[in-house]
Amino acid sequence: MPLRYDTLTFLSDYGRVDEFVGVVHSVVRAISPGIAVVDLTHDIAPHDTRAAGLLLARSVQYLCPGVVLAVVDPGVGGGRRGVAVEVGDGASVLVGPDNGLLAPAVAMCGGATRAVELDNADYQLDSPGPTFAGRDVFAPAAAYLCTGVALTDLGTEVDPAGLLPGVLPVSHVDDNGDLVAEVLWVDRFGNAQLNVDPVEVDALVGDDESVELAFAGGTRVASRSITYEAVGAGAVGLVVDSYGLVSVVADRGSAAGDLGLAAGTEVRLRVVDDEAANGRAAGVSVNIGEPRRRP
């Protein structure tokens, strides 16, 4: 049968210490031999979906059209359902548990096309326990759809609008004028991407080129900048990332680190006043809040 997708990405927070990854490459194998499997990354945080479907949203424009199998899955073997959602008319997959995973990168997409709960035991492994969904079924249900098996031939169809949305904070202006954001994530440099577009960054301070960053204890003032090095040694910057937000940076060095900054740190962006506008020159030290806490 010919393939119907040649390449699968495949993200997991499963890491590299343990068997996991490399037994669900061997699955996919054994049923799609010859495809390409890009492992897109290994490493998020045990069980934290928020920031996988983040990025698996940044990813998602520049992954080769195929099958996405997505498995951070705190639920496993719980009620959450296994789903395979289709997007661009069956441009691509994705594969993964119904928990707000993938619902940032259907999005991305321009929503699903069609979805099924993966409930075809026909497509799966026989197992001794539920507790291994990426091997026993997601990695089945990716690699069959590689080989040309339909999507509807996995499982009972779903409508795309019951699936479990992504829960994305979103930025807002308060009533002191604030620009209220929140981190989304530190990437290794220490960079830090805020959920703030540039064009909300223009219509908070027009042309000026600095805007003051407030957190819990303390501020500080940022230079608005093209690239990292623009910034300055010492300084701290605003430059539009790779995928189009706002990232706090430092030039070769972490602005995260300086700063104390995490994902779902609460930043406020606000005009620069004189105060704060002296307390850059004279290099003022200050507390940086904790994370703000999820329920």
The other form holds:
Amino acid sequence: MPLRYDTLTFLSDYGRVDEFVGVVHSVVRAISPGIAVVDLTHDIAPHDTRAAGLLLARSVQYLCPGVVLAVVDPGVGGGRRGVAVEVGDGASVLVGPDNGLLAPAVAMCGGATRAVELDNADYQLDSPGPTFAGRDVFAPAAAYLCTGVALTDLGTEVDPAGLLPGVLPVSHVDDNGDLVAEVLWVDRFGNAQLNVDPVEVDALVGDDESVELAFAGGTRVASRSITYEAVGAGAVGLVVDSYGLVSVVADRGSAAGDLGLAAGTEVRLRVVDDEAANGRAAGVSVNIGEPRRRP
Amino acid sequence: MPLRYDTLTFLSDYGRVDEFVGVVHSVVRAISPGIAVVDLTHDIAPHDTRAAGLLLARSVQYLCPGVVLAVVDPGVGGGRRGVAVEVGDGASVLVGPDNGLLAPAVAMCGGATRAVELDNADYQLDSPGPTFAGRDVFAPAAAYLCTGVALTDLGTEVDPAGLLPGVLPVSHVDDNGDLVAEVLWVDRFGNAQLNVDPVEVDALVGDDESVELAFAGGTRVASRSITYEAVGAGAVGLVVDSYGLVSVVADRGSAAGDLGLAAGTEVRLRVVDDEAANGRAAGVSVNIGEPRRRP
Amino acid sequence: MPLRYDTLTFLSDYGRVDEFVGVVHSVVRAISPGIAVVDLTHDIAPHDTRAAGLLLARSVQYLCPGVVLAVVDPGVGGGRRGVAVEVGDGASVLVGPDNGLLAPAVAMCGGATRAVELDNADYQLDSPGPTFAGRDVFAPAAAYLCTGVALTDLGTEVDPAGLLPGVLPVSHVDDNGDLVAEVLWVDRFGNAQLNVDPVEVDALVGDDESVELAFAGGTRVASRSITYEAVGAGAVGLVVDSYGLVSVVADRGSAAGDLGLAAGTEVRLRVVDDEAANGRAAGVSVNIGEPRRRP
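Structure of the form predicted in complex with a further copy of the same chain, please, following the form predicted on its own?
Below: every chain and molecule of the assembly, starting with the one above.
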């Protein structure tokens, strides 16, 4: 029997230490044996719906069409709804809690065309308690969609406009002309992605090769580079990253570690003040034969 | 050629940093190319057969029928036997070391119907040393079972009654009327599962909405809740968890972290002493105009 | 349509926290839907091409024939080439950066029969930046190879002799007769694999049951054992490990932790000096009635 969707992409904050991910795979396979499951990640920090929503939005253009099962669900069992959100008139469906997690990816796909609340228990597992909706509600819904069960069989149709939106921070230029940005994501290598498009940097500094970064821990001059390598050892650079946004990077080192940046950290970008920069580069100078005195 | 079993579920303490898991996948695929492998977890703490046995017992009702390959094997290469244990008259087979790891799951499946010791080298890989039985003994046995090799071809039949039993801690009520329980498992979110059935709590406290927990670090009153959310911020609750046992939980926080609980920790449940509880809530009182004296 | 290769083995230093691994799986599946992807590991320490090269060389004899996608790429986007290296006259192809990562595995397979630089953009993804070559260059190349695209369609043929070699440390006997070795790898369990063949130990100590190990933190007598168990609690042993090399091990403990060994650490093996060893075992002795004096 051909599948309606043949790829299920799965992300969660379940970690890999407990059996949660494996059990969800088993539940999916029992319902929809032929499906290919692609694990996007399961190491979202517990309950971090913002990070998961951003990760999914970054990834979505590279995913195979099909069903996305996304479970980061601090309110599991409580008032939040479980939903399945169709995009592209059925090209794909995103399944998960209605807590903002799905919203950025849905927006990237052009918005929802239909949505249902997952309230039909016929497509759920019986369970002694309500704390593992990934296994009992979301995985079955995703797997049944793959087999061809209609979206509207999974529950009551709801207005997509009523789904909880994701909150994406927007950069802006302040009264001093600084571009006020925010770290969206620090990756494994310590690269810090900003909510900044390369054209915003062009508008800020023109053809300048460097940009001053101001952050809680101080300021730093970053060179605008194409590659990590071109940044040079010990220095900090700005590259257009693999998602087309501006990232603060180091060559074979962690820029986020060096500068103390984390997801949510504010970073201000501004034109380099050359006089000040020269002063810093020159440091405190002494003349030959004139040892620096103690104060 | 149709497979005898089409799902192989795999758990181990191999971690994901070394190549062990990937090499086992390769060995399985070389023998049984069409098989689907579901990874349950590979991050069992090294040599922790108790945790692995409990994890497998929790999961087993959700697994697809087939072969379970379970390798947590501190005695690898030594005196312990490698075994394949059939359950449900061949519905599934569990493969691993005979060190108690498989026993709780076998019991959950109604007990073993047959078992063999894996002593037929024809279904093993040649190896320079005996330290990676997962690759050389257990994975080939599991994969050959999937292809239709008979259980008894893998080695000498042994009496299932002689397999090493798992040791599951049993709760009991002591002379003071306390329910003496033990933490079976702390999950990623800090929920602490007890070896306690909800009916035991009913029997202990009747309709009371709260239960007193006593543990090495002190005592704490826990509310009996349906969801994490209902516990309320900063408080501790008891829920019926997704496996039907009683878990100590917090809302968007780690109950195990707050209370200092770990797998194996003793927790006593008792009726809340309302007077004592009121006293604690009131704290030590002073009257206006009468500063508390130093002792 | 039958695949030219039906297994793609994937290793990287991407970690599992970000979406990198999942996105590469998606890209591969979009190009070559029927392929089986075996994840060898993704937790190579960031940029550690040596560790990844050794891991791949250890694993390669156990892998299914097909395409190996290996990405540990500190110089991504810079001067290093991306390559596809054919071994066994097309039995398998290794795809990754030309930075020494692939070289030990290629050598294990008898050397390269052909190689190309991945410079044909027709088989790459468009990308806003050059920092995620795993997604944009290497994964598509590997996936297209599986579908039957010819090696030489992926780019310009290059001389395999010009590929960057891997540097494998070689053990040697010094003027004092010590066997000077190096730790190649410390696994999850704390076993420390040396670049030493068992025959080298035979040649050094003959039939002696023990070997003295000298390392930065001191010396230790290790027993030559078949299994971990035979080493005995608290002691250190040498076993022939599952790859046929000599490993320093403990029974249910971490030899590397106890001795302070890490990848790259020098370890010297020598004949046990029995007199010195007896002296150590005896310790400093005192006679009854003669308390040890302070110096």
